[in-house]
Every structure is written in C-alpha cells, then in structure tokens.
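Take a look at this one chain, the form predicted on its own, written out in structure tokens.
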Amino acid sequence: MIKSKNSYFEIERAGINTTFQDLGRQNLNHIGIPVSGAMDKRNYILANALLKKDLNSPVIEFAYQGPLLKYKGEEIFIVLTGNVKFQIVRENKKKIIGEPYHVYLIQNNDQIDIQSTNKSVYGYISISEDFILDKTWGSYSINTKAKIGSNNGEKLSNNQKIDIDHKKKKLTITNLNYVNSKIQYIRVLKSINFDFFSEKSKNIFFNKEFKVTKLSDRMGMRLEGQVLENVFNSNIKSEGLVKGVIQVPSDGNPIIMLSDHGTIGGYPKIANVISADFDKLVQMIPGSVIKFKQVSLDEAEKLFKLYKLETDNLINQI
C-alpha cells in the first residue's frame, strides 16, 4: 500500500478547461483583482456538502469534458456534481457509470474518466480529504487570465500530478436526488447606463431573443440577436463592474460579466442578471437561446432569498 502522504491524482487528460475554485477571493476589486470563483455556486457548494466538507473547499472545475485523473494512494472518497457523464474505472478494468450526486470510494489505480457535461458547460469533482495548495489573496481560485491563484495561476495540464493530504476521513457513502432545472427567462436589473439606449433597443432587449456565442469563457459570455442601438455615447468613462453586469459595446451585441471579469470597463451598461438567476446562465452552452425579464429590486432580493433556502433544504437532506 502507498503510504498515504504520497497520495495524488496524476491528470492522464486534462480536459478543456480544468482549474481549482472555491468561492472566490473578496474585498480586491479596488486593487484590480476580481472576486472569480466557482461558475456554478450551488453545484460548487453541493459537491462540498455531500462530502461533508467545509463548504469554501478548493474543488476541481471542468468545462465541457473533464480530466482523466488516475488515482494513487489509501482509499477516499470522491463526488461529481452538475449534468455530468462519467464513469469510474477499477484497477480490475471494471467499469461503472458514474452518477452525478453520488459518493464514490475510490482505490489505489482506480481511474475517474469525466467524460463530458450534458447540454450544459461546468461540472465540479471534491474529495472526501484535501488537495495540497497555495492561497493567493485569500483563496485557491485560479484566474488564468490574471495568472493568480492555486497551480501558479494556470489551468491544469496533462501528466500533472495533484498531491492529496490524506487524513483518513469518516465518512457515509450517501446520495443526493437532485436535477439542474433551467428556466424559461434570465431575470435581470435595469443597469445604470439603460437610459443611454433607444426605446427601440430597450424594446428589443426585454422582447427579442438573444444566442450565447462560441466566445464565451470563465471572463464573460458574449451574445448575439438583434442590434442594440446607444444613443448617448458608446465609449464611456471606466467604471467599476459587477459579476452578471450586461455590457454593450460599439457593435451593439451585449456580453455579461462572469466570474473572473475586469474590475473595471469603460461599455455602457444596460442591465445586470439577478444573483438567483446566475447559475443557470453559466450553464448555457453555445447555441442557447436567451429571453431577458426585467425585475424589479425587492422581487430580486426576493428570489435570491429563495435560491439560498433552496441550496440550504438541499444541503439538509444530505
């Protein structure tokens, strides 16, 4: 048996887009650094709770198709949340498909093959010990773009070996029943730049359709529909931004602000998608279609108030 401070995973396939997350790091944007974190919270948060784990534990984010990690070291236990396709290969060459919201021991030699997310983009891995990691500001997040955080700031990359500090944790194999659900419209704010566009283009914004484009990633998701016209000035001093902020620029396709956004933009800003809604925007793939609502503040707060009562009766059920 390996002794158990040499445990790892050793990455046999990286993935596409493969970093550590946790919930980010706070209080930085005035120094340019942005909060980042998991895309996903709620399925971020889930992995960590079946687990038993504190809920800001550093976990394995993947977009699209996951990593093929060999494992090496004492038995732990491993979970994967999101619409995810996976299956777990023994050192026997026994094969079992995976299930997302299940807790599965994992061995010496055993192999975890993420294989894709399902009509969706982000799905996350935890372990029932811990990765072995640096802090940058305060978290593991990394932001390739920044270069900061855990792994030197970069995504993870074939033949890297990830070391576990392993404390032989007790734990109870046990299982969630949960489904991603999406919905029908992205609820959003009125921004403090809506006033800089046409009647037309504020129409167009709440009544016509929008398709999430292929340059979309961990910084902002761009979309394409209809034009949408500015008609005070389309290049404005640079303010402070917000995750979910919805900004346009001179050729009038918006893009929304995601995790690792700049701090700071000089586009005008039309509108901001509430936090409640924000998970299941990160979710949508290329190709998808989105209808924006406009709320107003108290029934925002209201809804976000509901998604953590939520994310809370879940985590209980565990």
Contents of the next structure:
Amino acid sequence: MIKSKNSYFEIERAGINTTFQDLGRQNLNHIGIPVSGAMDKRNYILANALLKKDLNSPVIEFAYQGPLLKYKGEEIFIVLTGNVKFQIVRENKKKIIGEPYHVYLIQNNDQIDIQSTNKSVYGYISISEDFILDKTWGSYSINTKAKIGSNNGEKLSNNQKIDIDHKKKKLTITNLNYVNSKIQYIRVLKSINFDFFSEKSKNIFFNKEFKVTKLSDRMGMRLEGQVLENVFNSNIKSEGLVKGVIQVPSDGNPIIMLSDHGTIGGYPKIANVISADFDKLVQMIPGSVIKFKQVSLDEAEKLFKLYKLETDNLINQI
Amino acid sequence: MIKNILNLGDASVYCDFGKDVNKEINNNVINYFNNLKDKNIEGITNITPSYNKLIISFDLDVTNFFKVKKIIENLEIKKENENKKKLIEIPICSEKKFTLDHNRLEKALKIKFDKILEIFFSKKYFCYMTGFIAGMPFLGDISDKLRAKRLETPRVKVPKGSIGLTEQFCNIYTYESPGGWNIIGNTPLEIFNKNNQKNPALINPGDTVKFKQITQDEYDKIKK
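Requested next: the structure of the form predicted together with the partner chain (the form predicted on its own having been shown above).
Starting with the chain above, the whole complex follows.
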C-alpha cells in the first residue's frame, strides 16, 4: 500500500514521557510481555471517539508535560483529552487557548503546545488522519522497558518526525462536555495473601491514608504511609501478576501494578484495585492521598458495568 | 490437580496447583496452560503459568469470574504432547568480565569458582516458566551445593545475556534489566527475538536446557 507521507508533526519538544498507545497487546504474559496500552482508558477512548475513529486507533499519550508539535501538511483535525492545559499557536502567531474534548482544525505550520496535565498525570492527543506506525504483536503501544511497539519501543524524542497518512477525512467540529471527576476512595478487593498481614496492618490498610510517591510510572505506583507488617512468611514463590494488584515487599510499603508491570513477581498481594477505578487511580499525582475501601466481587462487577455504561453514554453524546 | 480456584481482583482467576515447586506440579500447570490456550476461549486475555500457579485474566466486559471458573473446572485435559518440548543447548562464556559475582559466590558457597562452574555445567535444567521480563526463562533445579541468596541490593543494570543463580533456580537476562541474581557467565545467543513474532522466546516452559561452556573466541564468533 502506498501511503502519502507529505503530512507530519515535527516534535519541537518531546515532553517527559510521550509514547504511542492503543488498547495494548493480549495473550503474551506467558512470555513476559505485559499488556501495556493507554493508562487512562476512558480518556484514550474519548480521544478517538471525538474524531469518529476506530476506538483502538493509536494516540499520543503524555505525562505531566506534553509535547510541542509543529504541523506540516494539509489541514487535519485534532482533539486532546484528559485534564490538559494547552494552546494552539497559528502560523500568524495568534494564540488560541485550548480546551480538552474540543475538536480543532490544524493547518500547515500551526503549533500545538501541550503545557501540562493539570493536577493529573496522563493526557492524550488524537488526530483525524492516521499516524504511520509499525505494530508489534497486534498493538502500537510502546513499552519502553522491553523496547517493544511502534517507534522501536522508544519514547518520542526532540526533533523527531511523526509521519501521517493523509486521507482527507471529512469531519465536523464537535465538542463533548466532560469533567474528570475526583474520587474519594480507591476501591479494592482483598487479595490472595491478605491474611499474611497483622490485624493492625489490615486496619491500617483500610483506615489510614497512603501517599503516592514520585517512584510511580507506567509500570507501577509506589505508595508510602504506615508500614504494613507481614506476620506470615513473606517469601512466596514468584507467580503471575495482573494490573491493579497491590504487592507489599518486605519494607512494608505497597506497590500497585500498572499497565507495563512485570508479568511475574514474588511479593505478597494484599489487595487488588477494582477495574472500575483504574482510570482514576493512574491520574493521581505524586503527593496525592489514597484511601482504600473494600468492596465485594459482586459490587466490583456492578461498578465496572456502571463505569462502562458511563463511557458508552459519553460516546453516544458525540 | 488444581487445589484451589480463587479470584485475583475482579478480572482474573487464580489457580493454585499446590505449595511445592517440582517438575510434576509444574507439568500440570503447563498442561492446563496449553489446553486452555488451544481452546481460544472468548474473553480470556492472558494466561500466565508460573512454578505452581496459573493466572487467567479476562475482559470483564465479556465474561466474569464465575463463568471462567466454571470453564476451568470443566476443562477436559488432553494428554500432553511430549514432542513439543525441546532440549536446547545454550553456550556460556565464564571469562572473568562476565562473572560479576565470582567473589561473592566463592565466599557464600565456600567453593572455588572453577568447581562452581564444573557443578553448574554438569546438569541439565528444566524450564518452569518464562517472564518478569520478555522471554526470561526460570530454570531449575541447580545443585544443593550452589544455592545462594539473591543480592541484598539488586543491580540497577544486569548486562544482557547474563546467567544468574538464586536459590534452586537459574535464569538468563534476555535484555539489560535491573536484577539481583548472582551472575556467573554470559551467553552470546539471542534468547528473545521480538522480530520473530511467532516464536520470540528460544526457551519455553517444559523445555530442557543444557549449558555448554565456551571460550571468549567462540563467544565473539557467535556474537557476530
């Protein structure tokens, strides 16, 4: 297939952790490859939905500070999602303060300056046309630790070009009225090794606050607070991990596994974050306070259905 | 064969095959893994075997814990296909620059390093699982005489190709990664090749590995 490469973004500033992401790659945990994929699934999906794209299309994910992109080519549409502060600088230097969930028309020599994610971690930018990228195992998602995915598994860097296959898609400018709400609790299920911990520590886990530390990335989120004491044998045989599992190593500080987590691990698992709360969890910046609340499996399933319904309703509003 | 089936969070099933780590239990795990994988059950997104556990992740949008649990309980396990399992020879160079934990191991095991290598290379090893990082094989069991604890402070970077020992297991670092195992050599072979999308991992659970000691010259030749 011949693709026109006359449209592209020039990356004038790459940002802190800028990667391509989609819904990730499945069925490879057994050889040590995590699912990866967009950290905040709802914001990822909305970015594609707003541009009437296939909901599994690759988008650019950024953390804290986003990229500064200069566009070259015929006009395209873009949208940003998440709680993102950005501006569009037109060729004539006119600045437009950007709003997330609003579709913008971008022309030759326009700049998109994604300044920051406001009191949150991840944001997304999708375009009406298609990025020209390579897939690895059915996904464009970049896993920088394993160097897998598009862009040779590396995060985007300064002065790089991102080629765009320009098919001149017709679109109307659309908006979505959506506010990323805060959450009071992160809801969890007790996990396999919950009873390894002392009664006091179980109480601490559900009643005290934990702080998100700076040692948090796409692989995992490290928390600190009152130390959780393991009164049983802390030496479990390495076994499979899943997203959302909260492991407690011998130092007593919990670590929550996220999208790029190692596929197996040997630390005791105290709890699992419910699927409905993943998007809210990953957006918590270092220094934020987390309180855990226990729910039943039945409640977790119902909460996921509700989360799904909310997302579908948002898509239907577009 | 499965002792206990529990939920791990709201979107995965935790199958416990028993407390111990041995070939028989691990064979059961791998057998379940292969049978389940061949079934291509809708909604299952990952199946992760380890020494004595099998974790099955699923899409909560398509199915749920009780449905998947039922499938596993009623799964018809076909007799394992022994032909799938390979014997793989892995060349290892143990020149000084590759044996990062030469001194540490001599001290911990109270055996001269030459003897450590002799004991290590005299056995074949069974692959219990792959993972942690892409394609890393967990092999065992190493001789009782070579059982050392992992490093108190793990290395930030273990070189690609390193062979590590800890407790009853040895492993191969398929690419540069943090890690705390005792390093006794390095292989020039590509253990994980992401460009071979169908069979990226050279060593898979159930395979047997025979290590072969090579010289620096031989190492360089293969590396080319």
